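The chain below stands alone, shown as structure tokens; this is the form predicted on its own.
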Amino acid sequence: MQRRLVIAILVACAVLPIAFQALGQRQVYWLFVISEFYVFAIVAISLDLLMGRSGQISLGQSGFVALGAYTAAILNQRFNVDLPLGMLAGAATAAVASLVLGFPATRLRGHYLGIVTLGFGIAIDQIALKWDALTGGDQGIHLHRPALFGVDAGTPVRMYYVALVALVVAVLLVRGLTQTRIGRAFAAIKDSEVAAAAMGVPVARTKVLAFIVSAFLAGAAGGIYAFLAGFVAPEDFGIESSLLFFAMVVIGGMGSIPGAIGGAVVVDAVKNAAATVSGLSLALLGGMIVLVVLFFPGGLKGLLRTRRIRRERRPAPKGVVRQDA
């Protein structure tokens, strides 16, 4: 059953651009809205591997998010770099810039990593900001029309399809991943780092691993980003991204990928439904976190299980012979 689910949810999203034809004008809107909240999907899933897979806490995924979307903006102003290697070179460089991160982590956890990584992506906005000459200051940098493989990509619906494959591919390559040696050793790590010290982890080189493949899939969505909207700027990469992407994470329940895509699927709700108030988004996603972490520590994927687990332990009426008895 989960199989055609998963299956008629992609059948679904793969014919909504036919169906947003008969709205016009409004066709547009609503598949950037859609296309960026695949985005942002990517960015969730690849905090929650972070997070919910190696236990290990970052409040600055946008600093990985902003050096994928500029680097690819950059190539792309300067020597006219088309749409996947753009991608892939802002992929590398959070990776790459990663390890700024990654060895601290290995001496640090809790609240004192948080506080790193949220050290991380402030400065990564304020270098943004700044250095006028190469990430144009708070003008920004527009790109030329994306080009996928010397095809024009920078139509709505193209560029539609190309962050919903980009998400697709993210979901499969951490699916895979967790059921890996080394998924295996960023669980045991989560659980204990010193009962997976014991049984042979190397507990500092899987936490820096653990860092890179994270920033390389947020890196990665930042570069479709750019050429989604065909502009950036510091204020798309400030604090208040690395909020909204946290909370889809902890909205969404940690550990579980298909919570990280519906805590996006709310987080992004929330945005776009309250994007004409200044702040009233962050005001109403910090009361959800509040009553999630005091009330569903599970998030999403922890209520759907209960209730799941309820729904099973109900007694059957009465003639009737539950299957699994």
Partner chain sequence: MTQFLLQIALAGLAQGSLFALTALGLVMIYNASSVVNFAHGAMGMAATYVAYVLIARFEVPFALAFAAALVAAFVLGAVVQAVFLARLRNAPLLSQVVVTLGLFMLLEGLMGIAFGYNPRPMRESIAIAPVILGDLVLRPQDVLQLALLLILGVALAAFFAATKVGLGMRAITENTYAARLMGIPVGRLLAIAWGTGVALSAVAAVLAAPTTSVTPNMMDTIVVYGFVAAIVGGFGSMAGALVGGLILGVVVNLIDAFLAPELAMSIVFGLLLLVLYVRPDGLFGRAQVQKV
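For the form predicted together with its partner chain instead of the form predicted on its own, what are the coordinates?
Left out here are the partners and the other molecules; the chain alone remains.
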């Protein structure tokens, strides 16, 4: 049942560009919106790994995205580096930054980490604006047309598939991780540091590792974003966008990959739909976060699950043999 749903969604995503042809000129815009959403979903997954899975708050996730995007953009602009290498370089830069940040952060009690990551996000933003020799300041950086292993990838449809494949790969990697030793250690330190240490999990090191993996993924997403948009500028990566990623994870239901993606859908939709009234999307998302924490601790994912359980518990009508897939 679950598997069939996933395959159906994947197929739908794969054929979406064909359906979009009916939109004529407007398809370029819509392809970009959806591709951008895929990239945001990768960031949401990366943050969920850190926050939902290993219990560490980050309010500066867009700082890592910015590092990835700027690294890719600068390398592309100066050395004509292509998408795959640019993305990896962006991911690596973000990972290194997370190491610097993560080490003291792990020694912090409770929720100082939120504050330190908040500061990191602000700092990256300020530095990108100020250091214009490298980043172009508020003018930003334009990238060359992206290519993948020598093949031109600069059309909206091709970049759409790049983003989609990247999202699928990210999902598979994070799923693999959460189902094996390190991913379980992440959950263990979230639930009980004392018990985790008693079971042989090195708490501080594991926290930093979660931080690094999360930053790596967010940086990779940033790298892809740079090529997708063809342009990076500081306003794409402010505190507001960190809060959006945060909202995605909370609303989707912490600690779940489908939850993070679902949360990204909701947040992206709210953001786009409420863009005309300033403050509206912030208020809506804030309100949703409060409601989710108070009344639906499992978020979207928890909601769906309780509905499903209820449906399954409902007795089958007499004379009907239930066939559950």
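Positions refer to the first chain, counted from 1. Everything quoted here is computed from the prediction, not taken from an experiment. Here the rigid core means the biggest group of C-alpha atoms that line up within 1.5 Å when the two forms are laid on top of each other.
Asks: Ala269: CA shift of at least 2 Å between the two forms after core fit?
Replies: Stays below the 2 Å threshold, so no.
Asks: Using the rigid core as the reference frame, would you say Val33 shifts its C-alpha by 2 Å or more between the two forms?
Replies: No, Val33 moves less than 2 Å.
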